[in-house]
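Presented as structure tokens, the chain that follows is alone, the form predicted on its own.
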Amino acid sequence: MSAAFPALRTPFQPPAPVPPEGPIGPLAFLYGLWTNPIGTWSARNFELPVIESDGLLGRLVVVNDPVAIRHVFVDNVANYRKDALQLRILRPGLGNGLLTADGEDWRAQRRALAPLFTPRATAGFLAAMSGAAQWLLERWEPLREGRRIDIAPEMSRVTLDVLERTIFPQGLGRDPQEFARAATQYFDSIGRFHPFDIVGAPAWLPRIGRKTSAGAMSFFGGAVEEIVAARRRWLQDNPQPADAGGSADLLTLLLDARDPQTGLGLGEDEIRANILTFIGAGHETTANALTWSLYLLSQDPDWRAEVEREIDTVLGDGPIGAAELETLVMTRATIDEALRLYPPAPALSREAIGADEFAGCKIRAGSTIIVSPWVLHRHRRLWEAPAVFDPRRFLPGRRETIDRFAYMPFGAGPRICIGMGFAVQEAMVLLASILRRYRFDLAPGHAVTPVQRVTLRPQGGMPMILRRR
């Protein structure tokens, strides 16, 4: 199929910091870290396969090799451990879950909660993400032609609306735009790597500017008591079936979790820790890829028109199922380009237990392995033309061509992303609902800056010009 597109007329390049030629000072890249860390990362970052260096985060070694990459992730992943810094930043807000976790503790709730994303329990969450999508284009309805919105709240609203449906069903007891605007707040606050963060200093001693965070932890952890509670005395009033499966909502799916292999469930602190997971990193990731998309399309009016046929011939006025999703094959490439340019986590870090090879290089104990996916999706001996932007080399007959561990938008490994199929199938079905019905442009004078806070997301939002086709 890709090959029955032509070259691309005008190549868009994306906005991104420009690379430094050189290395920076310390005190310029403790400020870069502070200000916007993806611009930290010099030329030479994404030329070379595997850089080492000591500074002040110790011992680092930056891997851009592919077969390296699968090294740390895959084949010697017991030497390598969530570092300190990672869960200085993360822990406070997000607890011990998922994400957070590591060893046997990581182990016993990744085998607990592995049952609710698998293929089925996502494909069972179908209608509810379409019902999500219809409320969003019901919500534009009374909106007049060519009115100016943000589509980065946006994405977070509707984001957060699958959420009520899929894991809340009964609601998330607070009013949802206080949720998004709770989110903003946190990972703008503790997505900063702080100085005293980065020389270990002790958790009293105060964050400059972390402070604001503290309100949307409370108010996350308040929402969260409630909705527990809430969800648990339902249940007592009305037992699931033991098959409900793939029906179930999530938060039932959750608090019913056992491992198979001890039979234990979640501890109260895990099934909150979770629970914060889902609402913050899961609807804020999702969120930030269609922003991203729809931005993509509006700067190649061509590929847009591609795309807006594809969904207008496989679907039609009809639903969206299964089969469909399959056939929709350039919109989900406009998501995985996007997922490449922007990748939800523009940086995944390890620790080396003990001593090892790779690369030729002999790896200390200690050392920090430092996997960037918004380097690696860049970088040059990887990627044809890596600044631009070009869905096409995720069609099918091409996308079969790129190397596993060069392309993680989701991680790679034990610990990928357990909602990966969750995500892209709501990605999927909430950008064809969006471009059956509306085209959106970037609102004159706006300037994009991508920023990484925890996540990847548009600094100031992305205003956009809506208009019905």
Ligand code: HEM
Contents of the next structure:
Amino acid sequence: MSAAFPALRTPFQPPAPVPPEGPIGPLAFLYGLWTNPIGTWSARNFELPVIESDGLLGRLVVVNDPVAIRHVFVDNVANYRKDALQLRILRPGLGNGLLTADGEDWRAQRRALAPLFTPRATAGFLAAMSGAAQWLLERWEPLREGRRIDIAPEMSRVTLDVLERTIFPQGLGRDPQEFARAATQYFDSIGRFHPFDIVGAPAWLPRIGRKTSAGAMSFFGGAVEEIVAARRRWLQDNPQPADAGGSADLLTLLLDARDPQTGLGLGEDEIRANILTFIGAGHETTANALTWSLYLLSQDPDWRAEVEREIDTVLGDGPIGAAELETLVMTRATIDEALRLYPPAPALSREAIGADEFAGCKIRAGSTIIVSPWVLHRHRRLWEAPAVFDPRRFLPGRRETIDRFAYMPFGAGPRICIGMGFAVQEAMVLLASILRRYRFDLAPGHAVTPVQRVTLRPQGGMPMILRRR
Ligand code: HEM
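Show the form predicted in complex with the named molecule, please, the one above being the form predicted on its own.
Next comes the full complex, this chain leading.
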């Protein structure tokens, strides 16, 4: 099937920090973690399967061997838990939701939340996603041809809109602009590596330099609490049919969620934490996937023309259906390649509970295992022309040859992203809807630099020139 597509004509190497040749000293490492962690990976990481070291973060084992990754994430997963540093960074903002829970608490939450993200439930969100896409296109309608717009906040706003429409379709009960601003400030203020977190300084020590806004934090947290309470009252007065799985909103599903083993529902704190988690884990990640996809397309006009042709052939003028999404293989390959080159979650980490052994290495209890999709997806042993934008590698017929544990934008094993199907469907609907009407070129003179905050973003946004098709 892939033979039907023309060969790559102009290899394009998207921008990435040049890896330092040797290991960097502790101060440079701390500074790098604070400013742009992806710049701290030395060249050896992109060449060797496993690297062990002792440093500020204790014993670190960086793993880029698919068999060893499978061992940690699947085969011996019971020996690996989320590490303390990751939890120190995420818990203050996200509470004890699915992303940050551990042990039996995590298992019970995962069992209760699984029905919210089944393929059937996800398909039920298609209309809300198309509605958000429509809203975006209408907002761009009055803009003049050739207008420069920053695509990064645009994508952030539309993915937040998708979450609002799927979690709270009955509205926020407050100004959506203010809610969006507060959400952005809330998630900007958490999730950044701070030197104090790394050295384990107590939580009461102020993290100087971390952007915080107490007003936004309390507005956003309080808004979520009020919306949940209002929805609970409404549901008590208007009971839902038992089989609402394919049509109910996420908040209703969350309030109804039960652990099938114990029959228990989620507590108030868990409901609030999971709403914050869905917004926190599902908003910037998908927005970045879209921003990078539009950027990469702008740098390869031949491939972009192919994708546009595919969309024009498959899609009519009406709303996009699930069957149509299945046939958009080039659009999908573009998103997959954007997730390879710029994985929104660029580092995953775990702590070994007990001693273990993999890839010929003896692992001590307490060691931190790092699997960085940023490194893994650009590893010289695992990919052909790893630095080149070549979405053809994800076309049917070729993508099956990619090792499951060499490509992990959504993680792997029991803690794989619960929102993966949701995110892929959302990215497909939004990208196809945008490309059906618009073509974006990078603003002249703008230098693109990827920077790791919580997610992998373009530094200073992504100014692009809007053109109608
Ligand atoms: C392109 C978009 C997305 C990417 C790249 C992404 C990536 C990831 C990754 C890598 C993990 C695993 C973290 C680990 O193993 O330490 C994860 C977990 C998670 N994601 Fe996503 N995600 C995306 C979208 C979403 C969406 C849309 C939602 C919800 C609406 C979501 C909710 C979650 C949750 C709740 C977890 C924790 C799962 C658990 O620990 O059981 N994500 N995500």
